[in-house]
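Given as structure tokens, the chain that follows is alone and in the form predicted alone.
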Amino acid sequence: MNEMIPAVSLQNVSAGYDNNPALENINLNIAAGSFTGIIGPNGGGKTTLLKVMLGLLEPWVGQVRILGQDPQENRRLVGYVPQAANINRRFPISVREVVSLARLAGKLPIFHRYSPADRNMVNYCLTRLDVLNLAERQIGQLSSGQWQRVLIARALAVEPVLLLLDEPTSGLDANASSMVYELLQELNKEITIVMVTHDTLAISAYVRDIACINHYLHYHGEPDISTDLIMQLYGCPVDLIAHGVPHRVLEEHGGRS
């Protein structure tokens, strides 16, 4: 991949649902190889931003480019990890089947037979996420941490260049969250990662840059922003807590980038 081409480029993008705007006039370039955290209040447009990147939501105005092309053209190069809590785990399907489905790439399951390459990639992803021993287990029998790893394995099975994650540690304890972040940090050596998060641990220790979204893009840069900007973004003071201990993550400094 040409590192001169941004992994994600949004120019003057506005989007929403019916007549309700969720994002307005977003200009954002995310460099290839970066690990970017998307932060902002609930309802501020973070998940909508991911949908626009995935090509699942057409912007009202503006241009979206993923790896230099229209999102629809490069969707096969993008892995997506949705919020785990939003997926019904009562469906009777095994871990291996969940990850294997990623190899269909738009094909109808009834007409597709998995190739040796498909099976090898599925085993590789299950092994890399340390869930190969759970391959035949029903997904409803997994812990939250195990299920999150399965979702990441499924996203990796498409062999992505860009990985998008929506709150990947929601519902996980501090230890499980740290394990997920360390895994993402390792994956970032090979692929670009964009992650929506509320977790200040991720901001302080793992991401390389952050984008602050509340309908508008308020900031994009290093994870060191002023308390005034946090007030503007969230509309109220935000206590920054990591592992239950007060922790200065976003230091005060003069001026905005």
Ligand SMILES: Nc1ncnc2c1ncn2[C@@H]1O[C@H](COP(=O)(O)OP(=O)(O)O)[C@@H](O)[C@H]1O
Contents of the next structure:
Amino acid sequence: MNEMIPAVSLQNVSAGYDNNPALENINLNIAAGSFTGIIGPNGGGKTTLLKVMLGLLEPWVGQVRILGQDPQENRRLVGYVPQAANINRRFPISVREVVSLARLAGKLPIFHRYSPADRNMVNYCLTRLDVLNLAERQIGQLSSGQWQRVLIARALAVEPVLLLLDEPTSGLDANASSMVYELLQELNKEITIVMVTHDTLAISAYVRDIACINHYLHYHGEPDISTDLIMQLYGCPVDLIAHGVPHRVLEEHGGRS
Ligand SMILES: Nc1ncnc2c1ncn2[C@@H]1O[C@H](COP(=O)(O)OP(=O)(O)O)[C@@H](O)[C@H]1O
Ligand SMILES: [Mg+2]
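What does the same protein look like in the form predicted in complex with the named molecule, given that the last one was the form predicted alone?
After this comes the whole thing, all chains and molecules, with the earlier chain placed first.
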């Protein structure tokens, strides 16, 4: 990992749908090796931000760089765990097939045969997420927690250097959530992690930086005790401003980028 080039760099980015802006004037650098939590209210633009990073949504203006390059160029280095609830699971495909498809990475499926290395990696990822016993099951026949873990296994099968996760523990109980966080912490020794989450436990215990998104980037910096407390009270530091509480806590960081 090149520590000098940010994993993610957004400059003056605005993006949206039809004529409705979802994000405006976002300036955000995420350092290589970081474990960043993206927080903010529903509809605040968190998923849109990930889509912009992935190159799935072209910004209206501004520049996006992933590991110093255009998102399309580096797409194969990025693992993505989409919001589980947004995915149609009626497609007749097994867990193993879904995770294996991640290994194709732009190759034409009809010409590609999975190598032993591909198969090993798929088994490894299924094992790490504790879903190997479900490998032959149809994805429509999983609980929401199992499906969530399959989506994480799929993102890991890419062998990403940057992992983007959209609310990866939303359907999980406390035990399964902790398992995922421990795994992410382990992975973070080698790769950069950006995770959208509402989970204050994750923010206080695992995440090392937070970016608060509500249409604009309101804050980017360390999640310390005071911001943590505020998140428990208000859900997000952005509400701190809205509620007219002194914004000393935000200013203290000086980490806004
Ligand atoms: N595919 C879409 N088409 C039109 N509007 C969208 C679409 N996706 C999201 N939006 C709108 O963009 C805004 C930001 O949404 P989103 O990024 O999903 O927020 P979050 O993930 O923080 O809940 C919301 O107002 C939402 O209604
Ligand atoms: Mg979302």
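Numbering follows the first chain given and starts at 1. We call the rigid core the largest set of C-alpha positions that still match within 1.5 Å between the two forms. Bear in mind the structure is a predicted one, so any value in this text is a computation, not a measurement.
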| query | finding |
| --- | --- |
| Selected hinge residue, from Gly45, Ile66, Ile39, Gly79, for two rigid parts turning between these two forms | Gly79 |
| Angle, in °, that the smaller rigid part sweeps relative to the larger one between these two forms | 12 |
